[in-house]
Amino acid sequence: MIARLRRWIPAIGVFVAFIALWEAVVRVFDIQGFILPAPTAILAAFPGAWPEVWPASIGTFLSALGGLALGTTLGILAAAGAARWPMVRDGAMPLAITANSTPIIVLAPVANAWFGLLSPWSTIVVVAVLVFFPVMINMVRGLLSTSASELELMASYAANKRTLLWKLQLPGAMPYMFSALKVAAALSLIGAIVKEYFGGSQARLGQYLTLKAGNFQFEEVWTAILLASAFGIGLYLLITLVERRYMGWHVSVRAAKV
């Protein structure tokens, strides 16, 4: 436990130094709040902004989490099919790469038209699309990373396709899956907030940011930014904890525990 805490000391030190430098730069150069408010000004704005920004953050986070779960599930299922049948893989991978390049500003109006501005499904679907392709592409790589010697060993035990998938390919693909999830966690929150810029419930971060920025309440804007960052960091840490729990056998996790 003490060794783990020691590993956090450099990160905490850098964070504190960054906040102090931020505060000093704003004060020394007299930077206006609409450009960059000081950390103390943002902190002072939290009590007044809390009744609005906290429910908005929860709503956006739940939509992002729903999209992350949906996109990850569909991505894993699609990757299993693509890894199993080469014809599916040859046709789906170029399509996945092309669709992954589609910007959110194209998806958001379409989702609003399909599900309605106030429906949480419009955000969930946009997030799921953003998450789906990174998860699928990484999972396909992971499922196909099994070596020929491992496949030959399983064949010598007369293992069928299902056994190969569950006992060999999926465990071997877990490092790829968790790497994809860490990227997808950030994408889910970014996608949810950007989608909400194009319409949705007022009790969402995207609409909150738009309203406060339009009223030049930039300290409140930064409270929303910090809360979104906190949710993103929390989700990343949760995925890391699950990774360490279920991948203790992997060399990368064992090295991190030393």
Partner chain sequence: GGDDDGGELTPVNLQLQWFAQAQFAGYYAAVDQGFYEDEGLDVTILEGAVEIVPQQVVASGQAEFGLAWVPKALVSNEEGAGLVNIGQVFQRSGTLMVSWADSGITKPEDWADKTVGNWGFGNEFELTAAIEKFGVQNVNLVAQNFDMEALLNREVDAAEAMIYNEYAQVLEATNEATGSLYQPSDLNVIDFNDVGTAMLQDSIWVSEEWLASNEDVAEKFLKASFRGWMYCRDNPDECVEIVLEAGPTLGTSHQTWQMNEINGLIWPSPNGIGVMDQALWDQTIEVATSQGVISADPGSGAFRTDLAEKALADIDGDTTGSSWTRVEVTLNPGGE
Second form
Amino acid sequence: MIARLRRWIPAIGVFVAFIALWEAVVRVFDIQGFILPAPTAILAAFPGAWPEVWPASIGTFLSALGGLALGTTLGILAAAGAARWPMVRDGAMPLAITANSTPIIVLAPVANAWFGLLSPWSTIVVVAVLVFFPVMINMVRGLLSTSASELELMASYAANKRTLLWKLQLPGAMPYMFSALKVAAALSLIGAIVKEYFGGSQARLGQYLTLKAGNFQFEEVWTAILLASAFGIGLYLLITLVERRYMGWHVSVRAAKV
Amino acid sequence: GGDDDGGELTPVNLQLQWFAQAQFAGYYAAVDQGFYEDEGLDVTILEGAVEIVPQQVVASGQAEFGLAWVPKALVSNEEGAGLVNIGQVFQRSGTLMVSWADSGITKPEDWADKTVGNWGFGNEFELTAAIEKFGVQNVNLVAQNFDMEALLNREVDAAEAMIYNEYAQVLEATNEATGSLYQPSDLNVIDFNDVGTAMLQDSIWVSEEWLASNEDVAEKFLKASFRGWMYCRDNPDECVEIVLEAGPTLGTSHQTWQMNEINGLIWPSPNGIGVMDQALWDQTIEVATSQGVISADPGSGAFRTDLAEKALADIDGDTTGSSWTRVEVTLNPGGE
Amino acid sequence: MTDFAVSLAAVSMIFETAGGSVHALDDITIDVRDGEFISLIGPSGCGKSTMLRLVGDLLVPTEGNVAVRGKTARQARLDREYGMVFQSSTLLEWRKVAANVELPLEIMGVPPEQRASRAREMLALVDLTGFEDNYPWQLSGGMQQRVSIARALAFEPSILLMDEPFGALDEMTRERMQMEVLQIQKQTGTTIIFVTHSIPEAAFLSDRVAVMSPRPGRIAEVIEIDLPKPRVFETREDPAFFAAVTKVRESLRGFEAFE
Amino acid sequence: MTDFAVSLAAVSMIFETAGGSVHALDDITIDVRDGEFISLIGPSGCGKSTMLRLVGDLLVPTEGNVAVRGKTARQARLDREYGMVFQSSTLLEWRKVAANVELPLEIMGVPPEQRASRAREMLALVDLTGFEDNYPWQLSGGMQQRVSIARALAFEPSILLMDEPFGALDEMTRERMQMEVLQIQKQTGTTIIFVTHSIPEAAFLSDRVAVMSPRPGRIAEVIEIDLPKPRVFETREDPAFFAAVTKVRESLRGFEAFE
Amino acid sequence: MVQPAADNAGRPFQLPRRYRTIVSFSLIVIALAVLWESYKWMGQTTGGVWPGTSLGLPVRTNNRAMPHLWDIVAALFRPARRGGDEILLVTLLEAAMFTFRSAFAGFLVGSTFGFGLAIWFIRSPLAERGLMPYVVASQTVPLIAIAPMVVIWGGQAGLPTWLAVAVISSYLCFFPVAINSLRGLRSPPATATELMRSYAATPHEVLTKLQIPAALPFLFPALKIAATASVIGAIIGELPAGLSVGLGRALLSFASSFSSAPEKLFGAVLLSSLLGVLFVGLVALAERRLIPENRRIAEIPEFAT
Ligand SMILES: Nc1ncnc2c1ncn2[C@@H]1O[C@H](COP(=O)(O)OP(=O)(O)OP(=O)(O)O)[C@@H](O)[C@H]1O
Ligand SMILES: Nc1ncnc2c1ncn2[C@@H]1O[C@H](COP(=O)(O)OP(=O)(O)OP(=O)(O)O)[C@@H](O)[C@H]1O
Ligand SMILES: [Mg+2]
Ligand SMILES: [Mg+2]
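If the one shown is the form predicted on its own, what is the structure of the form predicted together with its partner chain?
Next comes the full complex, and the chain you just saw is listed first.
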């Protein structure tokens, strides 16, 4: 338990140092609030902002989670298809890249036109598109990284492709999948917030940010940014925990523990 | 009075609220026609985007001049931006609430129990003021994108639209039922100038601090800009061309429409272009304070007319545009 | 023809590599009787593992034909006739020891409780009781090899292809494992093709020993081991056993001398 | 004390695993003389590889102390005293065979031409000329093992730790490799700690054989092999050789019987 | 690690890889096009519900949400605006070239930084534990909210604008590279690490001779992700930069006139996506050169039934 706490000391230390530095810089150089508000000012803005920013964060976070789930699922499915049929891989990869390189700012109006401004699906789908590619490309590599001898073993059991996928390729792809998930988790929040800049319900972080920035309330803007970060870090930690639980066998997790 | 000391131009930046379009034609024309150069200024026009707040850009010193709506700039000032309005270019508000003719929304009270779109970003104050002013109940406010999809898809019952831009976009869209463009008769329009909650829009802002030592630059900038706008009043088609050059992807008929409507927001300028109309200022402040947009009257220091007046004194030609008349513009599909 | 469990007819295998083509096996013809224990012995790199792979349909011969119980090797594989012990133990690193042993049972649809008890039984057989919950990397080399033997035996295949299964085991453990395999073969009539480098091991276990010559791998001689069955501990003291060992050794040295 | 190449004093090693702790080595005390060839022999899982890792400073003992030429094991490692042959061949899969052999030379800063010629020489020694440009996966198991032997010998370490280096080799190749290693040791005075499962091999090669008992691994007996040096092919016919083999075997069976 | 067996012995005929890519890509494109048009046709015929039901379709089918594909293609070959002489495609290509520069610079800087960060973290677990949460946080800070600040700070520091854009682009790039590299650098087998230890190899040698080669399979997917992210980042970065050139600008102006001229936006989307494809293609090319044959994506052999 103490050892566990000790793991967090560096992170907390950096946090304290960073905040102190931030505050000092703002004070010493007398930086105006609209360029960079001081941490104390942001903290002071929290109680006032809370009733508005908290529900907005929850709404955004849920959309991000929904998109993350959808995009990850589709990414894994597509990767499974691509790993199984080279034809799919050759044809679908360029398309996946195409979809992914579509900047969110244009996905937003298209998604609004497709699903409706007010439909939660427009945000979920934008996030899913954004998340899809990192998951798929990592998973394709992961699914195809099984060693020849393991394949031979499965072949000797006349394992069919489904068994191969479930018992060999998917577990073997776990190191890739968890890396992809970490990237995807971060992307999902960016995606959701940027999408919300382009309309939809007003009780969302993206809208909150535009409103407060437009009103020059940058302390409030930063409360939203900090909340988004907190959610992002939480999601990341959750993934890391699951990773440690289910991937303790992998050398990269063992190596990280030392 | 040009600068005589041999072509040493003073570089300054102008931050727009949005990307190049006829809304900013006067400034582009002033660059194109060399009006700024005449004043010894080298003006770089910085285009805007969704997330750009011109007040922030000006306050942080990235641009000397910024365009902003009056209420938005006043909000910024309450947060310490320290900006001064030195030229009130638009004399009236260009904001409309557009709804379908069959929805029967003809006055603010009809918004009750309806879904009403707005842009946020400080562009919504006229709407919220009207809602309050008429005591409209149960308005479901949603953020609309900067296109008119929400209205076209009937996701919202009424949508915010600028007369020079989004309103035109609806009229450039094809009615799939008839196969031809939507017509003004398909739409009901509520004009905030009529509602009485109109607020002053595009105006030129500088930081107080900067202005203290640069009044001459400010005056020169105003002079050249006003000449640009006058040029666009008298030569709208040329100005449309200039704007099209700046943004090679814009629609021609759309910009022509916009030029015409923008001229309508500027002209006539009874006190001369850029000089604040105190009555409209007072209305803006009153609406803004009563809405809680700003907490208190900013007082008389928030705008100055002296610089604009001095600039006007230097300009030959019609600075009030009392004889300007609107022309008929035909919109093409897609604004082309 | 269908009497034979495995028949290789004029089988050749050539690998193409960047450094040129490697002629691994040349004109291999041999028939393995049903229930037979046959050993392959030969110098390192002569193609023993390749031959097992050909029989197991993990490689397709460049030339020639492999038949298994009158079927193609492929069909036999699909019919799950083979159990394989690979030269490297090839355990799945994300599975604990018991789960590795259960793998073939899972694939073949054995219900969970049965799988678990079978795995326990097999691990006891290879003397690894108590290591069920370890991961492969927590085992010694010989222990890993024993897990892979347990895994191959777990589902009672009709043909066992074993590639140096006892290579990393000490003499005592090796002898015990030899007896276990013979015991299992006697009970189930499994046909076993067995690769080893130990001449006494080959002689002790086999009905026949195929001696292979180096690259390109050919079958130099097939030696019948005329020892009574079942083989017991005392077999090793039998003069016929020594004779067989000597015969195999001489056969192996034979082509060495030519080199 | 500094006369000894390697000294283990009261060394214990305990591994913590999810399934409980494994007491791998218990109270190991042994001194290895400079230039000595010592073999470790013992049942699978008794801790032989663990002991090599402790000497090579790849593991740190739970208790006790390892000294190498009067230094700590760590210092000896940093001084590059060790050459290791691991139980699994551990070739880097992205390097061709020759590049794998060159790896330690690269790290030790040998110039490229010298590296290349040294690698060629070593590959010839292990009889793999012609396979320089193959990737490891294109080699047979025994060939991979030989590459890893070539790699360990390439930089002439002063202490060689070899974990079943000849396990996957046929008898002939094994004998040739044994002679090569003895030859190299004679020339360079290398100290060799050697793990094997083959009793004759241990007897033939070693000055002393340490017989280990199973879990927790202990040194049951250290047997001096009193055979003339250099060992030659005929040594295997020497009655003293058979006596040594029998002695080791009996020592090994000894604690088996107790179990 | 392709099994040689997979090629011969009566396996179905397979096109060479190059053609296979073209053929299957075209097939999928055609299939999607047919799907698009028939879905649209169905929606328009039934008035936006599933045939025979009153269940609404998930995606609208009007001409704005789903313009006819031929209209989109035609828009690319019409002048960008009436009276202009440059067709939209050329205008967009010019914009794309501009954006590519920032994106490429951002990609290089971001990937290098991400990789460097991963190396630092594997060397110093303390640094990892201290900084990793903030690396993650950096990615959840909405880029679009800080892009204007970066541009402002960059301007104050006197950077050329395209460089500020590149910085924003690199900000999106470095994270996937850092995460995947971190995993990859830790992935060499334990025995290989022991081998290097036994040579007392310096951390630098362990890195170059063991960890980096072992990390390549993880690195390349990350670089592909970074490649597409760099384009997205550059486009987002261009918006607050107040530039009048670049894809970001073009996309924003088409997005704002989406209601009246949707085909143009779709055309621009197509082109900016192709920029990403091109970029990823370059990375794939590098991958093919850098990873030896046997370590590249293995085909699953036709073993399985
Ligand atoms: N996938 C492959 N690609 C190229 N060459 C190969 C491949 N597999 C095996 N070879 C070559 O075929 C020959 C025979 O290899 P094989 O593994 O069958 O030998 P082996 O008899 O099992 O040897 P060992 O006793 O050392 O395991 C070797 O020369 C080897 O280099
Ligand atoms: N990393 C580890 N974690 C946990 N247990 C381990 C680890 N490494 C070895 N062990 C345990 O230590 C004991 C000794 O292992 P070691 O590898 O030294 O045996 P060995 O004598 O080399 O056996 P073999 O002859 O089979 O190679 C075994 O019981 C093994 O399970
Ligand atoms: Mg072999
Ligand atoms: Mg061992």
